[in-house]
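Taking the form predicted on its own, here's one chain by itself in structure tokens.
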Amino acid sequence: MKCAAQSSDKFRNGCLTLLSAAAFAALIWWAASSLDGYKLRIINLIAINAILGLSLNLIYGMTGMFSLGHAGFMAIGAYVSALLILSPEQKTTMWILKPITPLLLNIHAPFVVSLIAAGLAAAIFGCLIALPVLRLGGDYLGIATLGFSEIIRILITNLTPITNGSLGLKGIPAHTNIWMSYGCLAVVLVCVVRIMNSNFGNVLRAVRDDEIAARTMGIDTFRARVLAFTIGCFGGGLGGALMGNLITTIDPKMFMITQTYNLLMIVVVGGLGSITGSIVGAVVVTTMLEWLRIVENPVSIGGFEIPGIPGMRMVIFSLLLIVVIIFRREGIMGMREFSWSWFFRTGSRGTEGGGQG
């Protein structure tokens, strides 16, 4: 009786989560053909900050570690994406200050292929920085990694004849794309719930709720640490490379400590260890840092005319951020995750890998 039941729920959930995609890849049409550029490049956006969300959150919230250096991977993926997508003549034409390296002049590649390459450099890199650096523990990790993505963004200022140098890279063709952008999400929101629906994913829960009781159990929590970092390395890549596509110009200044500190929020406002807060926090930060733009223009009351503050909103939504923490530390989902079952008073409450996102 209770396998029946459970088989029951189980299809009636893949039954919702397909009619819930249908509709939403409904809802994506209607937004490409109906909305204009600014809604949807919010809309895009959206779904780029999910991606960062989920790969900061799989590496804070699911495995404990504590890393400041996620600007500094989203920047390798945006520099390696944009080299590969360059035409010979973009390339020629913008590097001013010195010529390009002759190796990287004729080298062009599909948009997909630069997104998968952008996020295996930005993997590599994140592994190599994860060897060393993961064996240290708590806020020294979150310094050292801080201090690895100052590096790769002062090697990205410096490095003039493959970046650009400071003058950076304009006139990138602008491939992001609302079906690209949520194609690339289902596909890290796939791959993320079945991480954390496998043995890999309460391997990963035991390092972050106990890694001395985990090594105890035989559990070998730094090979753990080192593949969930380098995992979410290449969501750091892939964001970054969908983000540079978007924007169509890309510059060291945009990978500074304050981006890293706008996916932390995301990840803490959505809840830490929660795949469907990612989801949330992106939701709520992306839509809120933009609609608090109106506190920075010129506004008209009653004949007074208040001038705008540049950078209000952003104190705004840091005391927004702060009164959540007060009164909602965990999140607006907590840990928990979303669940079909929470509209039927049969089946079990938690996580389902197909009621997800």
Contents of the next structure:
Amino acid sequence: MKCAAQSSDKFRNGCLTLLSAAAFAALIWWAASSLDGYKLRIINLIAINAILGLSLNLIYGMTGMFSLGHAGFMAIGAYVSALLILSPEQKTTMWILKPITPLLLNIHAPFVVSLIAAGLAAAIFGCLIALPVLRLGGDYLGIATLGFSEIIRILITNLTPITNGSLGLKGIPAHTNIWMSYGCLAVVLVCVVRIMNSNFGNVLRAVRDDEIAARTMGIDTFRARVLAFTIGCFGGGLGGALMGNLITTIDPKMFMITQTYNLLMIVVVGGLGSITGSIVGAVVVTTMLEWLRIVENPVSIGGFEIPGIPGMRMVIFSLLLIVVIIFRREGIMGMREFSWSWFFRTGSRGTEGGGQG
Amino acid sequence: MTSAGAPVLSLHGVTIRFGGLVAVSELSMTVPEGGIVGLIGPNGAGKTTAFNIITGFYKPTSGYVEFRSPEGTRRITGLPPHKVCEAGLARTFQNIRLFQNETSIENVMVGAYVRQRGRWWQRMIPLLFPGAAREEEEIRSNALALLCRLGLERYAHSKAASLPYGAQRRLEIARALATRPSFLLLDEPAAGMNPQESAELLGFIRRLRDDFNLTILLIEHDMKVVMGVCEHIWVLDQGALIANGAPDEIRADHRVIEAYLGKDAADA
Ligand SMILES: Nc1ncnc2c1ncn2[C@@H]1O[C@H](COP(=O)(O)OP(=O)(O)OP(=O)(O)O)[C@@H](O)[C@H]1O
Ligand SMILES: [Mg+2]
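Having seen the form predicted on its own, I'd like the form predicted together with its partner chain now, please.
Now the complete complex, all chains and molecules, led by this one.
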């Protein structure tokens, strides 16, 4: 009887997930046809930040490795994708300081291929840092990835024949539309949910909770960590590529530590280790960051002109983060996940992940 | 010795130094197949350290450990802990070390991972890899069966940290069994149990051995448990072996009484 109840629950949840996915697709269709460019851009950013948040959460929240390198992996992804998409004509006119390396001039790939290449390139770099650093144990990862992220930025600034240096790349075709970004988010979400609901997901959480016990239980914790980090870096590269194709201009300054900081905020505010949390966090943090732009603009109250203070929103944001850490350290979701059984008082505790983006 | 099995685990002159402290010194001992063997000694004798050496967490300064499995006898010293587990040794900890944020069934499933053949990426596309999906369903139902066997079924979906103390100890054993060991090391399984619980533990340990075809080596301070369940006992004091034999011999051994109660008690 218990089993029958469970499988009917599963069927019900599956139907609800499909229904809400369809409803969400309709919503996207409506948004794509009737919202203005500015709003669409924010909606796109939410999806991209959700992808980035999920991938960082896989590394930090779910496997317990504090990483400060996501901006670096985003940069790799954004540049790889842009270099594959830009046409040879665009490339010859853009590289004014030094000519582009001939090898890169004629290389060209469709958008989706460039996204996969961006993810793979970031994953390879991620794996290459993880291998030596994680050998030392997880404690050094934060500082090593922070250093890596800066090194990448400085390399990009100086490798002019490849990256066009500090001038950055302009005129990247705006391939990232709302369908693209939410399509990618859906794929990433399904993959992360599947991983975390599988026994490998249990293993990653086990490595986070108690490394010694995990090793005793026969788990090669080094391998598990390197894998989780590499998968997370793939997400970082993919998110960076999507962002480049949304904003259409990239330069090294886009990928400073503040970028990583925003992502950390998404993960922490949403809830470390919660997939649902990263989605919620992406919505909250992205809209707040936009909304707080107001405080950086000059305002006049009753005839008084108050000048805008650049960086003010980061001050407010940092304060908010501190408040979250003090009063609700586990974030909005804690480690909980969305489940349809929230709406039904059947008493069953499904572990089904949500189906919405 | 009551059990006549050939040795499955043998330590050969194992010594480990931490700075100036010799925590285990020239320890040579064997455990026969299918036996329930005790390792006892006063606090700080080096018992847990010996477990840590056997399971690969410490590398001995000198000496080595051999383990016999169906594949043959091999030296397990120098293997990393997860390889030791793969070879068939599982253990529990003196201070319970569960995966606190995971449910009981997830804890047990993690134990089964070492024998899992399906790869992680196959689980992302279950339609292409139905075998991997089926395997994992099996792991889940085996884990549930194991929880039932240890009387933990009602905690299956509760977080490990929320379980009562005794249940946490049993869950740690369930998790160890999920790795399908041939040899089980228990570090103070009766710690924190009341007299009734530790009386039940005697039958429980014997049943474990019989049902799962195990060899068991256990550290224990509760003498009722040790004398009641062990067929052979090794006694450590300050890192060195001071006696070994059947429970009755150990109970009467002069040096053992001296180590536990001091010289005066032994002379009296
Ligand atoms: N990693 C370590 N570094 C330094 N000293 C250690 C280490 N591990 C154990 N020791 C020391 O080795 C000695 C033996 O410790 P061990 O934990 O093996 O004792 P035990 O027999 O298990 O005692 P108890 O019955 O209290 O659990 C102790 O003096 C302890 O302080
Ligand atoms: Mg001990």
